[in-house]
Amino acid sequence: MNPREPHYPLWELLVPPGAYAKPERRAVAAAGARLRFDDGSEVLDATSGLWNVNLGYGNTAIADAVDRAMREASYLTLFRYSHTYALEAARALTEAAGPAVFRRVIFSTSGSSANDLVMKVARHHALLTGEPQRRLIVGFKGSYHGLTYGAFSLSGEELGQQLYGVDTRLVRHVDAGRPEDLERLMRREGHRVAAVVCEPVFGSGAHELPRTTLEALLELRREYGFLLVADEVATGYGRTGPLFASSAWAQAPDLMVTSKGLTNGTCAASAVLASHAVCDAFERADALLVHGETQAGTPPTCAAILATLAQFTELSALESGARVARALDALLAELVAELPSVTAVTGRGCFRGIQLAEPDGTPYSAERVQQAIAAIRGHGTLAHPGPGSVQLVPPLTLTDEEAHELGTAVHKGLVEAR
């Protein structure tokens, strides 16, 4: 902190004021898979920024594409207009996600705002298809969809919704591990459900959506007619293996949300991909969707989207991610075998969780998790805290040497934190 400043000017997010202005938390540079902080420390980043820098920091091809767009057309709006940069990016996204499934893209600026948007699309779609009573949106307990008001209501974690006056009257949450609860809800209120929103792998704890629950969802969609939304904010762009995790589902979602890996973390960007059936409903009625965001789908953002997709091909990022995932598999198997504090591992691909417990079986408290995170950082690697767990979300482009370095730091840190 500058001693000449009477007050620290930055409101840091998700930390109390007493933790502000810590040089060990103030990043000053990033390159490849490494972060450098204001206290002089340098760490291997096993969190990919905020799970969004899937190709590593400082990708020059993406930076050059954004630079060109900034010079050619620094800003163009999608508010009652369109532009060629957005058209090209939308075309590339539908092609990458599957043109047989998705027809159209709505650009937004964050995963949270995109989840707000899908709630609006689902309710508007219900009205257009003659079912205006469908107002409910269903999510899962323990899920995370964001902190804007709509997404906040949909998030199934207790994050202060009541404190902030978040309206949850038209939202329902069920236990993802109990498909019978979902079936019971549908028997009671299925005719009122506009959409069910689910993460293929939950961001909090890196728990996979159980196969039985996914199968139930697909069957219940057929029976009750709600829209199925895949929230791939975190799982998209190779994070769990394929480009999009829901591409492995037996049936495709009606709407898909993507954000974190969309521009490799370079721009405030997200996108909602809409299926042919959803678009048909709006086209038949020539219906105007009431949504707009000043910074959504700008030329620099769209240039970053196009360049990121091109870099996935150029760098063979999915193949590289599979290699890193195999290294994580070996590390996690070793931790389970050797450390009694490691009770389970969760997730898939490069999106993993290490569940931790005390000798009596009690899951680690938030404080104990932070102690483990600090110990791992003390050995040179930055990991992410989860509920009773440490989460590893490394770039898909880690080298073998960096993957080994990550494994060594995590193993030593967890031993130290026991």
Given for the second form:
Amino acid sequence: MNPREPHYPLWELLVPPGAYAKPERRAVAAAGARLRFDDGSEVLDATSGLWNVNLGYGNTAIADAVDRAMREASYLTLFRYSHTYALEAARALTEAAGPAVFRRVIFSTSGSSANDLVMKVARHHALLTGEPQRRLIVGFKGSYHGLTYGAFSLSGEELGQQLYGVDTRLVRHVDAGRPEDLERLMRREGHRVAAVVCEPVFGSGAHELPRTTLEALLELRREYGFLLVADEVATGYGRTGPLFASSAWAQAPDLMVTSKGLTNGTCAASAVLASHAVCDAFERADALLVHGETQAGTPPTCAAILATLAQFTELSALESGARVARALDALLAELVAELPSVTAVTGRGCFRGIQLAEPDGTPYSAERVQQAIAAIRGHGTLAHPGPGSVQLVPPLTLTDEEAHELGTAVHKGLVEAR
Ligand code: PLP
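Follow the form predicted on its own with the form predicted together with ligand PLP, if you could.
Zooming out: every chain and molecule, the one shown earlier first.
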């Protein structure tokens, strides 16, 4: 142990050794799309933090709003009374997401806890609508919904079960690329399904939910009456183009899970939006959803939500995101044309995956992906590792010059890492 690195063993406990670059340098400041380290060096952050700083770092309007709320009402709970910050944030969120679809907002503190919450809402809704047999939650293989027990069980990988024994008895996973599997599952167990949860664009690899699967899902929903849940934790707040990706679906979801871009990374927050039909079921029965968290929906957090939404308008962030997306289109088309290692580009908007393969067609291993990430990092840009891919998830507010800089770094890095 290096005595000058007191946090080093803690870091090793927090992340699997070797999974990330060792923290030789520490980030000390962040502004716009740039991070600064303690040795004075800077990088362009094409990962928007953890895909949450959609409007760039250091937004002063959001900082001021949080600061004001912190001084005016540092803490108020939603348990004993309501408060204007929460009411205003909930109103602004439903307005932004579509008041014809959504009526209520349930605040939580992370994407994971919000997904746990929707699993409860879906089962509670089944009880309230006289269908207590609906206890199954269906997700997709390769999906990511978080790492708490509930959300980990819903995430479409086996690690949670293998390592921590998360209980998947009431969860089913289907292959997103095979709508026929979803149909087969529904024919077998559709009457027991409370909800299907899906990401419009899968975080791992930035793969889109295939159109045929979405169509099958919407058709099956009509037939089997399960709740449709859009996990927009990653795709929400302009990440893929529109404010919410599921707004482009032919049917609106019953529940929409949002987090990440909700406060632009300033406060730990998530918000689940519930449709009129779901709210009706709870209100008719005068039912109390057994959920609450001490730190959910506090005044500073709600002030951050309100200010973030206002900044989307103020900064024309969706238009700006569309400009960045066009720059990424051009860059990615160039990479596909020039580099045989780039087999496909996936995703949409400011949420892209560069799929990489060896000359024999084998997708890049995790180690090879890390080499590519390191090479890009060597040219001053931080990219995100995905399965067999490098992901670009830049802020929507990236300037043209920064988009160009990102393009050059990715291009050079991928050439070097070939
Ligand atoms: N759902 C999706 C689609 C995500 O991308 C993530 C985080 O990456 C989560 C849920 C979990 O969110 P959190 O890390 O805030 O718990």
